[in-house]
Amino acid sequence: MTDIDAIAVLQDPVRRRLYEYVAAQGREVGRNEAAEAVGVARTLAAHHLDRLTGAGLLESGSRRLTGRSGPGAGRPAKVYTRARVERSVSLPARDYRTAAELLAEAAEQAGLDAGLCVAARRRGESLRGAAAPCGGLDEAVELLAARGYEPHLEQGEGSETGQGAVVRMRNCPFHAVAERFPPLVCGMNLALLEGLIGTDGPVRARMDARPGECCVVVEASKNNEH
């Protein structure tokens, strides 16, 4: 299926809500959970989830949702996750990815990492404009969501008050180029977010790579921890 045909599958509003819900969880989602989350019947949810899988927007598998195994554990249920493949449409056709990869290759070979980070931090500050540095983790979540990072708040181990919480991001907007040039692009991404969030406010960005997520996290600044 072509990218434009796959994206067209999201035209149905129920199907789009199901896709957005599954994508936002960052884990396997069963049919019952998805149906309840968007307020439709399980059979209708199953139909749309399978259409999304057929279009290559979701991936499906099966497992026992009870967490038990052996006799009496029940039949495996169908579960869904967002597909790893990237879809895009440009009319007329554009190829910014090749240009980005060529520029990244040239920058890496010329040792321009520091200069790239300076430019990225400056761009982040420009995007922030006259606004003060980010005022807290909730504000950071809103800011990052608007930039397509798909942030989620993760509590620190044993934390019930938010102390030790970090904002992790399920999506890296620069993923395709970062895969080929990780030190260069991840350093650029960190500098961009430092400029966007600010370095002298109550939160800070730092590198903390984890498989399947953005290499940067946002947390309370050291001088704001108690």
Given for the second form:
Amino acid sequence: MTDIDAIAVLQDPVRRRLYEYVAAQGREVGRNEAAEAVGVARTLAAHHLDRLTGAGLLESGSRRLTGRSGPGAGRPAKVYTRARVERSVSLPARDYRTAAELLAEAAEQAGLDAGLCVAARRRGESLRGAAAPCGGLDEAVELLAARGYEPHLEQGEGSETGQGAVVRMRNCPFHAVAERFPPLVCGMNLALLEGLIGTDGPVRARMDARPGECCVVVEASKNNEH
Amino acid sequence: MTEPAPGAHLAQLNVATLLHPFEDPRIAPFVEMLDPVNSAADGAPGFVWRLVEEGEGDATGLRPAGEDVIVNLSVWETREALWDFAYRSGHLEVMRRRREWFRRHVEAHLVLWWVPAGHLPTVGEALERLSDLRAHGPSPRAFTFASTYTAAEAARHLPAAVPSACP
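If the one shown is the form predicted on its own, what is the structure of the form predicted in complex with its partner chain?
Whole complex next, starting from this chain.
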């Protein structure tokens, strides 16, 4: 299925809501859960989830949702996660990915990390415009969501007080280039977010890479009494 | 995700030329990160082995490639395990700041190659693989993250070049 056909599958509003729900969970989602979340019957949800899988937008597997195994544990249930492959459509055809990879390759070979980070920080600042540095984690979630990072708040150790809470991001908007030139592009991403969030406000961006996520987290600034 | 290749582990060597002596305060931020990052490596999924100097926690005191060149030699179960540690752990922060501490290498500074599981590569073997990569470009004998070969490809292409058992 071509990218444009795959994307067209999302035109159905129920299907689109199911896709967005599964994508936002960042884990395997069962049919019942997805149906309830979107407010449709289980059979309808199952139909649409399988259409999304057929289009390559979701991946399906099976798992015993009870956590039990062996005889009597019940039949494995079908579960869905977002497919890792990315889809994009440009009309007319444009190929910014190749341009980005070539520029990154040249920057890597020439050791232009510092210059790239300066440009990225400046871009982040200009995206922020005249606004004050980001005022809190909820505001950071909004800012990052608008830029496609798929942020979510993760409670820390002292979850009652909100202490240690961080914003983590499920999506790296620069994924393909970041995979090929990690220190260069992840450094650029951090600098961009430092510019966007601000470096002297109540929250700050910091590198804390984990498998499968964006390399940056946003957390309360230390030594800051806001 | 690829499954671990039965009987094969991925070895990696990288070399880094210090901009200042190791004891220089400008290198201190790097030195401070060594212990936490090395502990993270030891506990990382798919980690098999890393070179350490006898009686030390790391290999920064060994300078087999030159007085100002530190080496990092390790073995992993899969390419993905090594990639995730290198670029999706606290190690990424070290990589991001590499230009503050290390000279930019014009030649390749990282080399990957497959070894039989259980074989611990020697520094000499590792430096030979790096020379091979520098001289001939990526091949099943010596490659990079950007141009990877599987253990099966390596075995198919160089039946005679499989390194001998542990010294």
